[in-house]
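One chain comes next, on its own, written as C-alpha cells: the form predicted on its own.
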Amino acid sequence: MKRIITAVILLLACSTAARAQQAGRCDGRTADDEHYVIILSMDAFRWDLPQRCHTPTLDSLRRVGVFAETYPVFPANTFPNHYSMATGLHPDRHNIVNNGFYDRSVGREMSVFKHSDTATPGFWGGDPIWNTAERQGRTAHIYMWPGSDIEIGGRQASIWTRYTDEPSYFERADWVVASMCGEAADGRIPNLVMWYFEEPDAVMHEYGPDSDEIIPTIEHIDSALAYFFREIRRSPVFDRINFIVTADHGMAQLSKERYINLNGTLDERHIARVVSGRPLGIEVDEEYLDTAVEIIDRIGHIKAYKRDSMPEKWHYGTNRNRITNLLVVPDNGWTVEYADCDKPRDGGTHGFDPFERDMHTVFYASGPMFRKGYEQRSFQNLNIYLVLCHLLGIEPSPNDGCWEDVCDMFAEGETQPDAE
C-alpha cells in the first residue's frame, strides 16, 4: 500500500489514545472468548534486514518465540500477498491478481489505489480473515489492512480505518493499544487486531535494499515496536494475546544496467493490450501467441509465458478475466517494460519470483500459544490465515493453505482447528 492513497482514518478517535496514556494498566470489557491476536505487517520488510540494522526488539521477539522466514504468493506484491494472508487463497482465487490489471467485465484496467475501483462489486473475492472471524462470534478491528476498508460478502470488520500515511507509527501503536484497553468505538476488547506499516517498502523503492539509507528507518520501526510491546501490557488480556509481526514480500536491488524495453520487439498490430508491472501482461492475438513467446524467449533475462502455462509452483493463470493471455517475468533484479522510450531505473522493487530469496520475508510470533525460541521451517504466508484461524479458535473457510506446513510452532498440546 503506497503513499498515493489518502482517505481519513474513521471510528477511532484520537482523544483514545491519550486516555489510555493516562489510565495506567488499562480497564475494559473484555470478550466473551478467550483468542487474542494482533498481526503487524511491515510492507516489504525483506529477511535479512535485522542482520544488518539494531533491532533489538525484533531480536528480543525472536528469542522469546517463534522465527521464521516466509515466501509470498505470486506476484510478489504488496495487495495480492496482503490480500492472500487474509484470505488464505492465492491471487488467481481471491481475484487480487496484481495491484493493477485488466478487467474484462468492466472492460477497462482497475487499480487497487483507487477507492472507486476497489469498492467494485465483485473486485474482491474469498473470505478475509475479519469476516471468518466475525461471523463466528469474534471481534475484529482493523487498521489499514488491503481490502478491510470495503464490504466482502456484505460484511466488514466491526472496526476499520482506510489507509493514510499521515499518522505516524507511535499513533498508530496507540490505536491497537486503545483497542485492547476496550477504548475503541464498540467498546470492546478484539479478538483480532490487524494493522500495517508502509516502510520499508517506500525507502527501499527509492533506494534500494542494499542502501545504507534505509538503515534509520528499520531501526525507527524497532523503536516503534518497543514502543508497542510498553504500551500494550497496560491490556488486561495482555497475557493471553498472541503477537505476529511479518511483511508481505521482500525487496530485490534493481540496475540502470538491467533493463529491457520491448517496444518494437513485437508486432503492434496484435496487441489489443499491455498491462504494466510485474509480471508485464501483453494481451495479443491467440494466432500469434507463440510467436510472440518465442521472440520475448530468445531476448535473455526475461521469460514469457502463455497465461494457460505457467509454472504450477506460481498457482497463477486460472484468472482468465483479469490476467492478460501473455506474460513477462524478469529475473530477479532486472526491470522489464512496454514503453514510449526508455526508463531505465536504480532502486528497488519486487513483484519477482516468490522463491527467490530476495522476495522472502520475517515472520515472528510470540504468546501463550507458541513455542519459545523455535526456528520455524519456511512457508508461504497464505498460511497465516490457517495461523489466524487456530489463534482465534475458529474454523477456516475454504483456502489453499497446508496446516502441516505451520503446525509445528504451536506450544504442546494446541491442536488443528477444524477445516471445510
Second form
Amino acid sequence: MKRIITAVILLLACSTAARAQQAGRCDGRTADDEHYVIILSMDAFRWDLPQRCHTPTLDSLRRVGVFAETYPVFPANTFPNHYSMATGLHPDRHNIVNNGFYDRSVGREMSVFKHSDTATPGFWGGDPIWNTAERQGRTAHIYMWPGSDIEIGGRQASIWTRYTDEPSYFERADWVVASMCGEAADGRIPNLVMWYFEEPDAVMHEYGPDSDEIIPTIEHIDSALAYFFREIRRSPVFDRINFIVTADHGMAQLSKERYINLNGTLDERHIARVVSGRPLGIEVDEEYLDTAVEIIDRIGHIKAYKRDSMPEKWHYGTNRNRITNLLVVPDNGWTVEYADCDKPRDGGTHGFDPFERDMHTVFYASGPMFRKGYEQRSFQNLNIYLVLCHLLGIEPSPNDGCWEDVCDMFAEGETQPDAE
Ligand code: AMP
Ligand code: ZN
Ligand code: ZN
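One more: the block was the form predicted on its own; return the form predicted in complex with adenosine monophosphate.
Following is the full complex, with the preceding chain placed first.
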C-alpha cells in the first residue's frame, strides 16, 4: 500500500515538474511569457459557405474574435497556398509554383503528391514557420500541413505527421488536444500547432460549390470544431491559446459548356511539353511564343501569358526553373486543357485568378491576442506567416508579407484570455 502511495506522489511530482519544464524555457522566458497558437486549414473552405449552411461554431468564432475574407496567392491551388501561409513567400520564391510542375534542373515533371519528389533536395524553398519557430526556441507540432513531413533547410518540427485521409476530424481534434495537454511523444506543450482537413475540397470538386450536396460536409466540419473547442478547454494553457481557422483557396462552379480543348489549335512542331493544371503550362519554341499567344487569345474565355510578362499582381513567372514560358489562364469557372479527346466536366475546381471572389476563403481568429467582434479588411493569405510570428513573439525570416495588412486584428495590450 505504502509503495502505491509513494508511486502516486512521485507521479504527481513528476507531472508537476514536467509541466514546469514544458512551460519554462532556458532563454529567460517564464511560463507566463509563453504564447500558443493553433491554426487549422480546411481545404477549399470558400468565404460564403457559413452563410449557406448551419455553422454555429464558426458563427460564434466570428462573434468572439476576428473575421476576414482572405484571398490566395497565384495559383489558387493547395500546395502553393499552404506553403505560402507557412513561409510568407509567393510561390515563385518558395519554389512550390503549383501542385505539379516540370523542373528543368531535374529534367522531369514533379508532383507534390509523390513522396519521392517532395523528398528531393531543393524541392522546397523558404523557411516554414515551424522551423522559424523552433530555431527561436519554440516548439511546433504539425499535423499533416503540406510540407511539414519533409526536412527543409536541415530542420523539421519536433513532431509532424504524414498526410492520410483516414483519421476522422474528431480524431484529429483529439490529437491536437492531446498535444496541448502535454501528452505527445516529446511531452511538451507546443507553442505552435498546425492541422489540416482535406474537406470541403473533395466534395466541392465532385458536386460543385453551388450544389446542396456539399452542405452535410460543411456541417460535419462545424460539429467537429464544436467538439474541438469543447475538448481543448482541458489544456492547462487554454487561457493563453490563440486560435485561427482558415483555408487555402475557394472553389468555382464548372460547367460542361465552359470547356476549351487547345489540342489542334497550336502547331505541335513548336511545342516541347504541356504541363496540365491551372494555369495550363506550355513550353514552346521562343520564336513561336508570340504566335501562340495570338492564337490562344483569339479563342476567348482564356488568356495566354508569356512567363516573363505576367500581371504584376500575381507575383508569378520569375521562377524560370519550374514555370513554362507560356501559361494559359482560364476565366473563372472555365476548363482549359490540352487533351487527346474532349472531356468537358462539371463539379468544381480552383486555381483561377486569386482576385476572383470565388477563390476567397474564410479567416477566423480568436484568443487573448485578438480583437473581439472585429471585421478585418481582406488580406492575402501569405500574411498569415507574419500573424503567426507575431503571436509566437518571434522574428520572421525574409518574406513577402505586409504587416500593415494584418496588424489591426490584434488587441492592444491585451494578454488576458477571452472569457466566453
Ligand atoms: P487539390 O485539390 O488538387 O489542390 O489537392 C487537394 C487534395 O490534396 C486534398 O483533397 C488532399 O487529399 C490532398 N492532400 C493534402 N495534403 C496532402 C499531403 N500532405 N500529401 C498528399 N496529399 C495531400
Ligand atoms: Zn486546396
Ligand atoms: Zn482541390
